[in-house]
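Next up: just one chain, as structure tokens, the form predicted alone.
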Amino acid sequence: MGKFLAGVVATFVVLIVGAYAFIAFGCMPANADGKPPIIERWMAHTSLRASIQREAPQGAVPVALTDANLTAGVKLYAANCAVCHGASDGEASNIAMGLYQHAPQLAKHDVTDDPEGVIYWKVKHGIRLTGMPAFSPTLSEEQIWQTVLFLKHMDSLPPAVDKVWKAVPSAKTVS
């Protein structure tokens, strides 16, 4: 019994020798424009789905649904998120193109299928080891649910938010 646990303890501490071995000497990609080692995306995405599952708000949105509050929310999403996310032409810029992972040009790829409190927990906290950041520390709750209301209906918006919608400056890449 004692040369089986001395083995699974050499085994152990073999693997992570190796697994820092891997990090220290550079064989893990770390530019942005490189593919990811399958752990790395596994790692991410597991992580992400459990976070947003146990963590994102439940229930009705704290911000009535009007005119006034999409209006902001197109407002606030020009300001903040078209310079990754794109306009109404879903035309990515160029820091869009150069990120990874690539943000989703959210005008052909919209997240309107999304609950809000899914949509809430990723502006509000950002998604690690990508180019989302959280952004609890520059707007107000009421500024994030604004932007939800905005995401979650921006294939139905009114005519009058829709035009403020279409009015967002495009970042089209330069060719």
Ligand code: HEC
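We call the rigid core the largest set of C-alpha positions that still match within 1.5 Å between the two forms. Everything quoted here is computed from the prediction, not taken from an experiment. Numbering follows the first chain given and starts at 1. First, how it differs from the form predicted in complex with heme C.
Superposition of the core reveals a Cα shift of less than 2 Å for Ala160 between these two forms.
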Second form
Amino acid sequence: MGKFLAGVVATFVVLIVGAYAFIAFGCMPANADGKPPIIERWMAHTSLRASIQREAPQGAVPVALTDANLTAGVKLYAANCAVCHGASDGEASNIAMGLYQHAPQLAKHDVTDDPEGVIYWKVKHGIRLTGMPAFSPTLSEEQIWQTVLFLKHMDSLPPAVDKVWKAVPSAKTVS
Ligand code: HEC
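Coords for the form predicted in complex with heme C, given the form predicted alone:
The complete assembly is shown below, putting the previous chain first.
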């Protein structure tokens, strides 16, 4: 029994020292211009899905579907999101291309099929291990929902709002 316990303790010590050495000697990649390993992708995707399932709000959207709220959403998007997610032309900026997880250009890969609560969760809390920031420290609840409203209806905007959206300058970086 004593020998068995000593073996277990020794195994743990070797594992901990090995993990420390792996990180401390630079074997764990810290660069953003590589592909994430399978284990990291699995951890990131699985924890994101589970967190959203547990925490995303399910009820009705608390802001009304009006031109005023949609226009406010477009303006918030232009100021806070377009640098990474692009304008209506769907052209990516250098920032979007250089992120460890490329930021989707939402005019091309829209989220209109996603439930509002899921979009809300991502905008409010951000996405760990990616460049997606949390907007809980900076945008009010109303502003987050206005942005969600715009993203949910991006493909069916009323003409007056669509005009404001089409006027958002391209995010494509001039090199
Ligand atoms: C600094 C860059 C950056 C900014 C600014 C940014 N995002 Fe993101 N966002 C990302 C990245 C990177 C991802 C991809 C994360 C992933 O791979 O899971 C993402 C993912 C998303 C997604 C999920 C897309 C999908 O296909 O499921 C939504 C929705 C989103 N962002 C909305 C926003 C909104 C709204 C704003 C502004 C209020 C914003 N983002 C600002 C980088 C950014």
